[in-house]
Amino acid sequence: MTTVLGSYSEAGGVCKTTHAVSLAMTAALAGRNVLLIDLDPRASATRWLTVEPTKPGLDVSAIIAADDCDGWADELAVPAPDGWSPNLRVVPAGRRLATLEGQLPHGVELRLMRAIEGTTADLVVIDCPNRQGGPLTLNALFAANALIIAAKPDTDGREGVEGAYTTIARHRQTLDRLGSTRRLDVLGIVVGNGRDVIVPRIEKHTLAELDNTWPGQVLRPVIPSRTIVREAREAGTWYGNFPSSAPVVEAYAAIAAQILHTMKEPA
């Protein structure tokens, strides 16, 4: 069974895309067949991997806009470029996605789930939009069977986590009302951009708040901040190709191991 993992937060700039790309790449390097879906209108993952659809318009917006989208995810996926893992494919976002959201009718929430069905991937990772609701967020939540919640150790990061848990709780209620057997498990809060030498007081305070409010949900280690991650992202390359990124690579490997182990455990 394919696991569909979403990286979610309701705040921007909290490492959501970095988590999605890093965990997808980490799993691909470990030999898994991974499909990364960019569902964020900002298209940050698409720009980072410098991928383009095979033809104009054949991006993730085609799935969301079409009612006959069954199995389209594999059809629209493109290989990650050189310097990334050959086990990684990407369904890119396009310009249309940014304007499409407000034009969609009701009842389109299952299109991404339908597009993923039958995929050959072992693991699908969705870079979710940072929305409280709306058709794109609902497509992500219906498609995913597991989520990580992205955060930074600051006030914005904490508020994004709080909003995410509220939306997830409402979505679970919707599933119950529908009599659905689908699950949406939260595998934990992944905190990025942390200081690992001299930790500022605000970071210590925020981590303590996260631990106290959602006991046992904050996964360790905290992903350390390194300039090479930002530089590689701007250059469209995988930061793991550079030795100075080793602490970040090791941290994501540890987080990925926990997540993949949890996903194997019986519900």
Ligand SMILES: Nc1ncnc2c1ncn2[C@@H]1O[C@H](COP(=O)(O)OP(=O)(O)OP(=O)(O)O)[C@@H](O)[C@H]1O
Contents of the next structure:
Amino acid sequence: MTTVLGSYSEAGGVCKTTHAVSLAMTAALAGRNVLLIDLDPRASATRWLTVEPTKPGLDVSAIIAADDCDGWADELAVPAPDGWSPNLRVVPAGRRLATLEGQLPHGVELRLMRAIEGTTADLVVIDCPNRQGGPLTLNALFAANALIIAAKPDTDGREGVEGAYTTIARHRQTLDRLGSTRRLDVLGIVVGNGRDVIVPRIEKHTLAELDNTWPGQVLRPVIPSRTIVREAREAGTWYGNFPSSAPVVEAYAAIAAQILHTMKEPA
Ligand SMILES: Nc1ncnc2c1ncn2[C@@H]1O[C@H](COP(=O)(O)OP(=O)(O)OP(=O)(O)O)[C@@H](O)[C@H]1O
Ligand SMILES: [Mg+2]
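Having seen the form predicted on its own, the form predicted together with this ligand:
Let's see the whole complex now, leading with the same chain.
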């Protein structure tokens, strides 16, 4: 079965996109066939990878807007450019997603799931938008069979985790009530952008709080903060191409080894 992994939190700026892109690239570099889906109207992952749809409008909003979206994820996927990985494809986001979001009728929550069904990818990674519920989040939750909860080591990060667990619990109840056999496994809380030389008190405190509130859920290592991650993103490149990112690359590889071991082996 294809692993469909959502990078989720209910707070903004807590490393959802960095986790999604980093784990997608880590798996692609390990030989997995990976499809990254940018479900955020702000299109951060799309801009980072400097990808564009093959024709205007043929981005992820086409899936959410159409009722005959079955299997479209592979159709809309474009290859990541040079400097990334030939095993990585991306379904870009587009600005239309934001306008669309306010106009969606009920019953569109399964469109992303239907678009992904039958994909040739071993791993699909969804970069979730910064939302508390709503149609885009529901599309992500129905499409995913696994989630990581993204956090950074501060109050925003913690609140985003709390909101995420509440929404996930509600979603599982919905699946149960529907008699669905679909699973939504939480693989853990991945903490990013943390200081690793002198760790500020707020970061230590937040980590301890996360560990106490959700025992065993906070994966290690914390992904260390490095300026090259931001710089590479601004330049539209993969930070792993620069030696100073080595601690970040190693940390994401260690997280990927823990959470993606159940993923389909490369052909
Ligand atoms: N390991 C890291 N080192 C340095 N900067 C980082 C690291 N991880 C994330 N960042 C930076 O933190 C900021 C927020 O990260 P990111 O965009 O991944 O969060 P997000 O949850 O996707 O935000 P949004 O809610 O806006 O979608 C970005 O500027 C990103 O470059
Ligand atoms: Mg983001």
